[in-house]
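Below, in structure tokens: the form predicted on its own, a single chain.
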Amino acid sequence: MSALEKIIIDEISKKGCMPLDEYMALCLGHPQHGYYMTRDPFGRAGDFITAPEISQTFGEMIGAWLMDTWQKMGSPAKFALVECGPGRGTLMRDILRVAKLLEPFKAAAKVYLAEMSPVLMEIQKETLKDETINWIVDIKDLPSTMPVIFIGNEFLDALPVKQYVMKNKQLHERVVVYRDNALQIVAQDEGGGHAEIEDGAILENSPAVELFWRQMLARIKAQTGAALFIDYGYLQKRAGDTLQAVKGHQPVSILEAPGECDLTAHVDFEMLDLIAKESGFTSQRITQGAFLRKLGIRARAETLMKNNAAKAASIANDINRLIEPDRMGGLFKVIAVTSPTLTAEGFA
């Protein structure tokens, strides 16, 4: 039994059960034993591969969006460029490389990486050793004296989710218990009626995602700016269990080896869009494939293939992986939030 599993079982013995969002938060972020606190999970040697690790063009397209948005903001002489969950620093490295094409933008950008993992922070320092970077743990730590643009790739999906199961027209929260010498998931007897959902259906919501989103929007409203987040999820909310675990690029039980597996859940982009619009922002959501195509990823790929004919087939395959509807291009979604006076480039 791992140290983290023992901690979880001890907590359950005190309280009787543990809500799924609390379990997920401990598995990923426990200070000593959490998944993200103890390892580099990215790449073929890790548990999963993200878009910036697949092709440099992904970060270059995000960089193009950022430069366009900065210009539409009036090209402020100084602004905070904030990446949430920056992984190995690959995305920011590619953004800052392409930013050299617009030196005033690069000079204006004060880069902040919001990172809780000491392991990943050290990797980011090496990846971005030639850049001036500021690290923060929470967006509350950002300065309030300049405009701000937030970005995040596969960040929201790692924030904890709650789950409820519908039985007899009542919602019952799903919780983790310890029975028969094993962790198990059961439904608790609590909740209110919800007649539109079929009996037995599972509903998810994430108070953590909503809290972060509202805090971020409040920061943008106070300082002006924009946000761009990319993740896998739904353009329209739907019922279903999306909480999943991955270890060594293979799906495993979410109860297997706590702290040793990546836990994620699909993001409700409709909820993010509604909150943004209710708060007075311009907000649009779209698939990753459509977003990248509108920003010109195919043209950029053609240039790379001409300059490196030996790797042309590999480059083409990587681009297809990012944009095709039956691959990441359809599974991943994008939401852009901007001040009402701005237009989000890359959207219809």
The other form holds:
Amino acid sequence: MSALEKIIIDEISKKGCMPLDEYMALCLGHPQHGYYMTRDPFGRAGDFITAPEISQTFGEMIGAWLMDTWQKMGSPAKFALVECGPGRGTLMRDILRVAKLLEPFKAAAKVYLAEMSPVLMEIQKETLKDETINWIVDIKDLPSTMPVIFIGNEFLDALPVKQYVMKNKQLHERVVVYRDNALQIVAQDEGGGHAEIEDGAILENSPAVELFWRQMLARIKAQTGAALFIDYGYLQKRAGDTLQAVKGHQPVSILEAPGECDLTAHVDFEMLDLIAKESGFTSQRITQGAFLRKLGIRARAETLMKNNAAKAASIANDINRLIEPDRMGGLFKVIAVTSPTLTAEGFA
Ligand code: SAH
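Other form of same protein, the form predicted together with S-adenosyl-L-homocysteine (SAH), not the form predicted on its own:
Now the complete complex, all chains and molecules, led by this one.
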């Protein structure tokens, strides 16, 4: 039994059970044994691969979006460019490379990386060693004196979710218990009523995503700015269990080897959109494929392929993986939040 499994079982024997969001938070973020706290999970040799690790054009398109948004904000002389969950720092490296095309933007951007993992922070330091970067653990530690633009790729899907199951018109929270010498998931007895969903359907929500989103929007409201988040998820809310574990690019049980597998859940973009609109922002959401195409990823790919004929086929394949509707282009969604006077590029 791993050290983390023992910690989880001890906690369950004290309290009787553990809600799924608590379980997910421990698996990913336990200070000593959490998945992200102990390793670099990315790439072919790791457990999964993300868009910025697949193609430099991903970061370049986000860079183009940022420069456009900054100009629409009136080109402020100083602003905080905040990336949440920056992984290896690859996305920010690609953004800052294209930012050289617009020197006043590059000079204005004070870069903040919000990262909880000391291991990944070291890798980000290496990737971005030629840049001036500030690290924070929580967005509450950002300066309050300048406009702020937030970005994040596959950050929200790493925040813990809760699950409920409908039985006899009651919502029952799904929790982790320890029975017959094994971790198991069961639906708890208590719960509130919920008439719309059929019995047995699983519902998810993420108080952690909601809290983060509200805190972020409050910052943008107070300091002006914008946000762009990209993730696995659905544009319209739906029922269903999307909590998944991946190890070595293969799906595994979420209870197998806690702390050794990546855990993610689909992001509810409808909820993000509703909260943003309720708070007075303009909010737009679209598939990743449509977003990247509108920002000109194909033209950029053509140039790269011309400049590197030997790699043209692999460049084309990587771009297709990012934009095709039955691959990441359709699975991943993008949401942009701006103050009502701005129209974000890439959505119309
Ligand atoms: N954006 C990167 C990495 C995605 S993986 C990419 O696209 O490749 C998720 C990232 O979020 C990791 O860097 C992880 O350490 C970080 N992370 C997860 N939960 C976090 C939290 N609660 N606070 C800060 N960072 C977190």
